[in-house]
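Read the single chain below, which is given as structure tokens and is the form predicted alone.
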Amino acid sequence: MSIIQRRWTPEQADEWTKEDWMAIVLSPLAYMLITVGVAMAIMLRPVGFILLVAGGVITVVMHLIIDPKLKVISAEYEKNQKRYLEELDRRVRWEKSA
């Protein structure tokens, strides 16, 4: 069993899991590291470049954690949206022909 789940069903992806909490913690951390890293790198401070790289690495890790779940949720939403629009189009055409 892996630490991070990579395969999701739409029902599983809709629930709050540890992957969501990991993203909640990593997101502001990455944002702060990148922001401070850019500011310090502009001043040519070596620690700024280190913080910038660390922020980039954390951003990639966060993406790897949460992206599979978001893709499943998005695909399910698009499927439901398509079905809704087809139903709406069918109803509108019926009303226009009456």
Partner chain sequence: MVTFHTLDWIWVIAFLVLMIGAGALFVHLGRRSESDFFLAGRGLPWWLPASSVYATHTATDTPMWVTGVIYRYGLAGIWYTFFSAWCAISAFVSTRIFRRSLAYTQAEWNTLRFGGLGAELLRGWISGWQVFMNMFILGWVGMAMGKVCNYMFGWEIWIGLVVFSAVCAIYVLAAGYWGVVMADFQQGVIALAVILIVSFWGIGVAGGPAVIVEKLGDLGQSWRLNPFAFTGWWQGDFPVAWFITMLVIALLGGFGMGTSIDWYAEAQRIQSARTVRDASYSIWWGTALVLIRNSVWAAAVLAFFVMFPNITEAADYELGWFRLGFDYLPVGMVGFFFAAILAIHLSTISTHLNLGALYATRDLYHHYFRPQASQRELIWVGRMTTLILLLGSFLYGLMMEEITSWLIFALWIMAAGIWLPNILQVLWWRFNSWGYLASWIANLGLSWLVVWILPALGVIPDLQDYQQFWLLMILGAMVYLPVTFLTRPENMDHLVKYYVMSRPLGFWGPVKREAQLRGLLGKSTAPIAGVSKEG
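Residue numbers count along the first chain shown, from 1. Predicted model only: the values in this text are computed from it and were never measured. In this text, the rigid core denotes the largest set of C-alpha atoms whose superposition between the two forms falls within 1.5 Å. First, how it differs from the form predicted together with its partner chain.
- When two forms of a protein are overlaid on their rigid core, residues whose CA moves 2 Å or more are considered shifted, and Ile24 is not one of them between these two forms.
- Superposition on the rigid core between these two forms places the CA atom of Gln12 less than 2 Å from its counterpart.
Having seen the form predicted alone, I'd like the form predicted together with its partner chain now, please.
The following holds one chain only.
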């Protein structure tokens, strides 16, 4: 069994799993490394290039982890979107639900 789940059913993807928490942790880390890395790399500081590369690698890893899940969530949700929008329209017009 792999550490990262790559294949999802719609029901599995709807749940909050460790893949979401990995993205939640990696995402701010990537932002911090990129922010500091870009500024210091422009100043030709060696540590800046290291931080920038690390930020890039973490960004790629984060997307590899979360993207398969987001794809399944999106595909499944689009099936329901029309019905949800009809419900939303009824609410804004103060109509009773069907």
